[in-house]
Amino acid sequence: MSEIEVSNSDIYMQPNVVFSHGKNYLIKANSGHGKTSILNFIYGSSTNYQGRISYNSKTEINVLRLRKEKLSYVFQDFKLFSSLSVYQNIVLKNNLTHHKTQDEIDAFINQLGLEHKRDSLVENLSLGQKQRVAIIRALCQPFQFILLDEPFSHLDPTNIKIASALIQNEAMQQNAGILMTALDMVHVFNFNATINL
């Protein structure tokens, strides 16, 4: 993006931007204006930027440990393993973190209406079902921030209500922050700040 395109951004070209635990942030912009890029910079999956990102005032970080203990991410393209089942995709994350019990995982699956798809291969799911799997997987780890990249784009209002309540509950239990991207204003969470890219 050119300097003109980002001149009015609340993040790009700003001297300092701080996200605090326990607060909810909406990052809003049109398609192609860097919403996913911002989350990828924070997650450490892209370093194609100028500037510095620090976590709890530390710039020297172990990215793998950060992703295991501090940052969870619901990717816009899900990043699921197509040849594995719904349940296998979810427990892959939980096996690394041991964050949720079997009963808690089953409860997530049931609450989001995926119990009949539990053993189905992800490649045979609809986009909305894949998105729900990605949300459950992201909740199966500890986090200080959960990054949500247009996380409800394929969900109906009922599932949006259920999924957002699960995410908010998990964030509250861990005193964690929510960073969510969207094309426009959304009202699924009580946002402490709206950031325009």
The other form holds:
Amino acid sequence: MSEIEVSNSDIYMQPNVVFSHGKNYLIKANSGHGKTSILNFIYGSSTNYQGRISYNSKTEINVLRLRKEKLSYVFQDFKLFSSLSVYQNIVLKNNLTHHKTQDEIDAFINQLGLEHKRDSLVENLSLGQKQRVAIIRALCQPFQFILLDEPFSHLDPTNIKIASALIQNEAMQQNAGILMTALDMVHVFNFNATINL
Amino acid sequence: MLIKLQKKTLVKTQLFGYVLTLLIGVFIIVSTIQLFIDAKPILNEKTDVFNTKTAVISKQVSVFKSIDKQKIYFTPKELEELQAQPFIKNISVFNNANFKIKAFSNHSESIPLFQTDLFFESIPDAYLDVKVEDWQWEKSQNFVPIVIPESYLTLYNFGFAESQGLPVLSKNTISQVEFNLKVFGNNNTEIYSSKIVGFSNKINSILVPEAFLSYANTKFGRTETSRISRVLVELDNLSDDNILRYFNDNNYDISKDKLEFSKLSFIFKSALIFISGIALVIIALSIAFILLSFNLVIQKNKEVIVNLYSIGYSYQNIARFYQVIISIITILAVVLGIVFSYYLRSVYVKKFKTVFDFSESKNQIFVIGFILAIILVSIYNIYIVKNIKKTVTKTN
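Could I have the structure of this protein in the form predicted in complex with its partner chain, to go alongside the form predicted on its own above?
Time for the whole complex; same chain goes first.
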């Protein structure tokens, strides 16, 4: 990013930026401007920044607890396990949290049109199918924020509608916030704020 | 699910190769150590005629020395040096008789008439295994007990008696025979009666009590000082390799069987150490092999491991599978090694028992194997956790 771009940013060089749970945020920027980096900073998987991130005013965090109880993340590159099936990938996460029952997981799979792929290996799926698996997996845990890194980039409008409804529904139930990145203005959720990187 | 995922990251042939090499290494090292323990009593064994760990040393007789006889005697300095050796507990000297002796049988006895020249030597009584009451001499006593080499009796029975048509004698009968000793020199002559009270395998000499010899030497002796040509040494440990080296370096002769024994035990020990060294190398290679293949697994599956960490699995969680697998196969290899080693021991113990007077030492195979397994498993567990931690925190 150039210096002018940084000075126009809603996050970089700002004294502080607060994300409140229960609200939806859209982080918007062109590619290569650090949308994923911002989410990784928040997720605790990258510390390559200057400044401070505090969670409920705490800076010292247990990354693993955060990832099991507070923050869910739909990764841009999915981070699925190609040697496991769709269902196994989801269960691998759910085993950590025991957040959803098997029926609930199957319901998600059905809603997102993956029932015929339930037991197929992830390595045989299309990008769009993988993205849906990643979304279902992210819903299998309690969270105060869900981080969505261009979550619908490979989905058709119908599936975007279904997936966004599922996410919004889960977030509302837990009074959680949504942090979504996108290249452009999108209106899949009712965003309370749009942040330009 | 985690196990299912991680199972696919393993390479079974590598695990098998590890088990095999470790098994061989453990088997050899455990067996050699146990063999060493078992063989130790045999190595330190003493078939007793003289006191336990004694040996007789003398100077080697060479062409030059047979001309200059002075060279076969030990100087006081050499004796001091001998005494100072760490493996020598104690030394004592042989006293020679400095007078002439003739032995002859009584006319009245039923044994053949004989007369022969003899020589006497003595060693401190403590070194002899003869009953105390038999081995005493006082000035007033006319009876002198003697000990002869067992080979003399053999020589007589199977050589002399056979060719001359004389009766053979058992140890017992010969011990009954009384004969006379004529001791003379220094213008004195005296006749004593005598009997053989014991036989020795290890000292090729005719021995009399020390008290008699020192008395007789002063009374009949030609010279004042008796020269020392043979030394009795008491050794700390017969199988000490230094014994052999020291005596060789100084051109001393040590009674043959002891020398052979020391040689044998040196070769045996060297062989065991050599084999143990090879076994250690094999074990080290197997450790290097499994660590290398573990590293390979990590490198090949870095993405899987990092992704697991990303979705909330701790590095301990991720490491556990590998810890359990490597621990199990390590223990399996060690247990198999122990089992084979037990079998081998049962075979050689049977052999030992037929050849030696062998009593089993404590079986340490299990203990050694157990310690080895604990060390290996600890190394692996620490290594794995560290490595996984490094992998997930470095890239994440």
